[in-house]
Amino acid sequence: MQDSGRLDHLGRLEDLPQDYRDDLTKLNLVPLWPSLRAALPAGIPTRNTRPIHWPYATLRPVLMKAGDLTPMEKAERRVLVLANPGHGLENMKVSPAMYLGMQLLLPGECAPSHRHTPNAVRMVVEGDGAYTIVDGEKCPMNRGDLILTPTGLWHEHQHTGDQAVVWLDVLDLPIIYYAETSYGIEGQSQEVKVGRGDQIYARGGMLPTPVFARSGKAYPMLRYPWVAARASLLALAEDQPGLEAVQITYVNPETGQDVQNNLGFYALMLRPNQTLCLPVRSPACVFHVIEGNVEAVIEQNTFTLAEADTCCAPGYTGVTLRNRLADQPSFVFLADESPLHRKLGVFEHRG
């Protein structure tokens, strides 16, 4: 409290002398102590980013006339931005380090093959047919399921199919763009190469044996496959009947950390009529409903959430989950900043 007080009477910008503060800009000068509450608050960071609702069912009409407006010819990649105005709806992100894109692929369209220094990943929203190749790598997509495409890999979208594929994109681009670091390659169209990471990793506990030499690469498994993610929540929910939080992580299945570098991502269970409270922890965190129905408690905001609904949380932010479904389960994915809080050594778990 001794801190904060010292703070709180610290000399304001106007107490200097026009002249001296002329004198500072001119060597490209500024005084710490008239800033220094803003940059360093007390108790709790200042935090721009507003809890905020997106309905599928707002977003899809918008997104589908996107398709009609703008061929892909002339888009590259046909994206809705879902950005927070905490943060200006200029700088499209949802959080400082997390960016959402809710994305349109039409039957027949091809998003050709780029490479960029964010990592992405892509959760499918709906449709089927599509497939992205990842360095080589087809992966098809279907409903739920969780696509890699990392930092500096070639990468493409392809439809084949009849109907509308639409998924979530989620990228570390913010930080990645305020390091001075992002930037993207065209290319060619890939050749697609014999072998699948999600095949080669598909049961958890059994890795295939390196009698030779393994791969090298960075991210063995790009696709996670929902129907293994789904099985695996509910054989977790059967076997531990009394587990508060039926979560799982998604992470490289030969090093088991996170699958990428800066944003963790989750698939959570919700048993009927359950409600859970999130432990209050530093870093951002979006919610999307895969199946189901759910009521988010963020601040002093109440969203409900329906299939294919986003949300967001600040850092620092209790918050509380219910499944509004009194006979079946629902489902959520999460994306957060924790792995960056981790290396920068500011991750915090407050209860």
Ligand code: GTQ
The other form holds:
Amino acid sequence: MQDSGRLDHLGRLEDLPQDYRDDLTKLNLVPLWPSLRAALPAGIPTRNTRPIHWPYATLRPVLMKAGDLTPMEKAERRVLVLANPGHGLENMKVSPAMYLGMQLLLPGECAPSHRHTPNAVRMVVEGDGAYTIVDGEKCPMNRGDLILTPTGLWHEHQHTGDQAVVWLDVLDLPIIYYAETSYGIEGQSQEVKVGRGDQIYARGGMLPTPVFARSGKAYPMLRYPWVAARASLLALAEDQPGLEAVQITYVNPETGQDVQNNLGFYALMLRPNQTLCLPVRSPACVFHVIEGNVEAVIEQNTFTLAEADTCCAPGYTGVTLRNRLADQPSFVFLADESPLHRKLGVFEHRG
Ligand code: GTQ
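Return one more block: the form predicted in complex with this ligand, after the form predicted alone shown previously.
Everything in the complex follows now, all chains and molecules, and the chain you saw is the first one.
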């Protein structure tokens, strides 16, 4: 964190006698003043998160190659991590709190049951016939579906279809790991129980209210089908022709709060030819195109995002999205660190 090269009235580390510096080091002590400006940068945080674009056309072939090279027994989770070089590839972060991975499951394969402290979601990218069993609930995986595997819940992935299935994993692993709270437990394959949250919470505004007992589940809805999210966006756009940001937030239907503790998830529709300027906010953000073709301008970068492409933006940065299609809407899945920033009391919206 040291930044002793600044032109400042603050003393530098080199200004101190070497024997004094050596004494401090032996005592596990560090002078604050040479590092004060680095710890508290003026007006805006230092961000290591770089805007990066992962085109699916380049990612897919190397993911399929992983399918040839590494059998499931050797992988447990066959994932290529979308790592931001600004954080060091080996740290497997796309941003300070977000991890992204593209996971491949081939026909007949299964990824064994486990549970862990980090929260995960899956955004299904391609293929049919796979499902994830989460806490005993069987969740079919179709393109665009969002499936939760919240902290502590058992989950395993199975595939009975005949083509490769690919999905994007979004985890809060970096922040859970940083807090020295990341661990996992391996388990036995789960028994599928009756009950599907995506069925009983299928209509917004109408809550199942059994008279004698509430479900009491912290995560009552685990699967958010794309057909429902897409229909909500189209209905919103049609109902409110003047609305600029046609966006939904994935929420817990019992509480109305974000679906998970640290990361927020959203789906956005861009009308034909629409340009949308997203305001400057503190959290980093990930964009994944579910349908359509979108130009994203992030700092000095202009990314052309085709279907299934993914990119990221650092926090405190405005992002401009433009639908490149003149005759059809484009649909984008977003993940960000807003819930975490709100809990930390540092959420900011500038302008
Ligand atoms: O599918 O359970 O990308 O445990 C990273 C860790 C996926 C998973 C990841 C995991 C999983």
